[in-house]
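Just the one chain here, the form predicted alone, laid out as structure tokens.
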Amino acid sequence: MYGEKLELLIDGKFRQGSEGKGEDLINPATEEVLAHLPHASTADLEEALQASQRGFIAWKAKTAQERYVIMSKAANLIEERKEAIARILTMENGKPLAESIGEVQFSADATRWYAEEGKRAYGRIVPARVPGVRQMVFKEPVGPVVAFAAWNFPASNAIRKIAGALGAGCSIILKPAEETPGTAIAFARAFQEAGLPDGVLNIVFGNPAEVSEYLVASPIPKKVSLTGSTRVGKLLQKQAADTLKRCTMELGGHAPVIVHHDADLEKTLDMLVAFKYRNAGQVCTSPTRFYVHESLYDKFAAGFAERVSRLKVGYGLDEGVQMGPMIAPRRLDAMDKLIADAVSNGAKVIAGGERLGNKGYFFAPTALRDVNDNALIMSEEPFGPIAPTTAFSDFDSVIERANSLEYGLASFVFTKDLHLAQKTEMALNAGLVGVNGMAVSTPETPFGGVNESGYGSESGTEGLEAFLRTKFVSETGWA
């Protein structure tokens, strides 16, 4: 049983639609109808609009300790309910149940961080150049916030948008994806029932198009936030400067993997094969692109596609599951292509390669070596469990190859020469490294790209400030 019903959430109340539009919910692992998700109508939309404008007004009028006691409250209930909030995550993005409660977990840790961290949004007093003179600097929250969530990261996605604007002091009106919307609805209920007042978060799905343009074209938000493609992120961009809206753009990655000659091979590859098929490869900080050092590269190959073959693959629910499936059936279409392509460019295919099964979105996770620079893998992010490797022979080569797109989200580096890693990770083009590990994101440090991958963080006392503007007060004392 799914779990969950699904509603809109304006101005403190769970409804349907006043049009009663909507559209199905599809389990992706067996293309079952989990649920039917309710629409917006352009008047429900207004009333959202206009109820983020009551509730801003409400939440910044509270102090930071008030914010914190209920934020604090919604963290503890989201954490209190992670294994039923994450049964419904996997029941509508796929991923294995083991994923989606670490995902809810990180939810309810970076809602306590922000809940903190929204007492620390601290302004400052300048010495003035005369006497009785104070010139105080001020950080107050921006505003009534516009958010779009995409599914790959239902729990996760979401709550940044959400913890960041109400640390901050902002009300919100997020849109996530129609494709996995009972995480967002769940964790809604828990700040609602946490004392959130009215207004202060809404909860809206429609025709993504239709609701973003509305949204963004009103002069109430001052603030876009999105997670999604860079195709998307540049129109939302464009709607968003005719009212000079600040933005936050989270967009797509093409990490590249750069495997030195000294690496640790066999924890390389452990690593690695586990990062780059969990969430079936969609994640925007999947590692994508293999560069394998010439001296390991055969090696590298043939550790790697043993350890694909291993993977197991089903529904999420199931024990022992390692990956799922993928969102819809047109990323099946796209791994194809991306895969007859490479292999028409002199790429071998190593393991997988294939659909699986008669229902639901199942690939099998694939591995390619030789791979072409002049593939399209290599230049399109395949978002999904295809792993590209090729090799490389020298230090100015691998960089220029990796920097070459205009990505620049994740990269990685593997080494156990600490001056080559530090020589590596400044030489790459983007906004997070890791080195001889994966993790990237946490709720205390920042998240985010640079170039075609977006600019703005998330997370991070940087993920506060993007909700914040600064106000100069100078202040003359008079006899």
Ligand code: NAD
Second form
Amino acid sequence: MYGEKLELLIDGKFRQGSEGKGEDLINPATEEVLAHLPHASTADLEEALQASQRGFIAWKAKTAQERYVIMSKAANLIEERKEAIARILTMENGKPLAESIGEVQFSADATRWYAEEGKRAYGRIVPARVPGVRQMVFKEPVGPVVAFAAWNFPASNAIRKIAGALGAGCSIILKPAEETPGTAIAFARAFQEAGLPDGVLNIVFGNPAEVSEYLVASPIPKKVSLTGSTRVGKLLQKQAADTLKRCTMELGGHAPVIVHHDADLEKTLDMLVAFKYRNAGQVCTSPTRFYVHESLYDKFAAGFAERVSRLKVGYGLDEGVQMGPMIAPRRLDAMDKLIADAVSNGAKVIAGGERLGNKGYFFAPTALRDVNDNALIMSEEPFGPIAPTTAFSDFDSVIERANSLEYGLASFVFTKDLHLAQKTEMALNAGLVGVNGMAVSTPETPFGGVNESGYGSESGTEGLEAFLRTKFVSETGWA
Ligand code: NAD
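Compare with the form predicted alone: the form predicted together with the ligand:
The next block holds the full complex; its first chain is the one shown before.
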């Protein structure tokens, strides 16, 4: 059973849309209809905007300690309900239950971290040039926020926005992805039950383009935060320009992996295969271009293919499943197209390569070797379970190839040589670099990209800063 009632949250009330519109929510593993998702009408969106304005005033008036108490209660509720929320997440998104549980735990941890960090929105005192004057710099919440989140991490994409805004003292209207609405609703219930004032957190759904156009055009929100594609990022940034709203853009990526000649091959392969097929490769930091030193290449490709062939694909709620379905049938078509193009450019399929079964949106974990740099998959974000691999011969050429795209989110390096690791880290154009490891996202550390992967960080002190503005006060005493 699905287990979540799909509703909007506007001004503290969970309810249906005022015009009765909506859409069916589909389980990507079974193609069954899970529930009906209500859409917000324009009147509902306007109500959410007005509520977020009132919610902002109420929430900003609270001390950071008061906000901390409510947020940590919500974090505890999320953690207590971890298994149930994770099941909802897996039914909507398809990823294995263990991955969903990890994501919900991350969300509880991130909520606690932002609740704490909100107490440290420090300003500073600047010595004045004139006697009797005190110069003070304050950090204030930026205002109501509108946020949009992608379906690939229904929990962590949503919580980074909710907890970041709330920790800083902002209110928020979040539009989670319509493909995966239940997790954010479950989180919203936890926040409301923890005592969040009405209007501080609002959740809406609808036609994405129409909802974002309406919300972003309003003068009420002072900030836009998006986790999504580069295409939509550019669109929302243009819309935000009309009211000069600040933006945080967490966008697409195409992560290079550089495996140097001296890498520990077995460990590297274990880590890369586990990480590549996480969430069926539908991860913005997923390794997507594998550059392997020519001296290791044949062994690497064989070891990779062998590990891929052992992966268990299936419904995320079933025991032992390591990879679930893709989110929608259009993604299966995209995989077919990328593989056909790579093969026509000389690549060889060494594992997988085709759709699986005739129910659910399953695609076999796939690995390609000898992929030409001109193949589409080397420049278009694959966002799926395909690993294109290729060999390199020297440092300068591999850095040039790794840095050749406009994307700059994650990147990975494998070597035992500290000097080589540092040289590679420094040379990569990316917001995140993993050296001999893949963990580039924690609640405490800044997460974000450069160039067309976006700008502004979530998590870490930078994540809180993104929801703050600066006020300078120059105070002259009369005595
Ligand atoms: P998307 O851009 O299509 O949608 C992202 C969100 O924006 C959704 O909630 C969507 O409904 C909403 N949206 C708002 N206005 C829209 C409009 N005019 N048209 C369409 N959607 C609009 O992204 P997606 O395909 O759902 O997600 C995959 C993308 O997200 C990938 O490119 C991936 O790399 C990226 N992503 C980035 C990060 C990061 O932190 N950098 C994390 C996860 C996913």
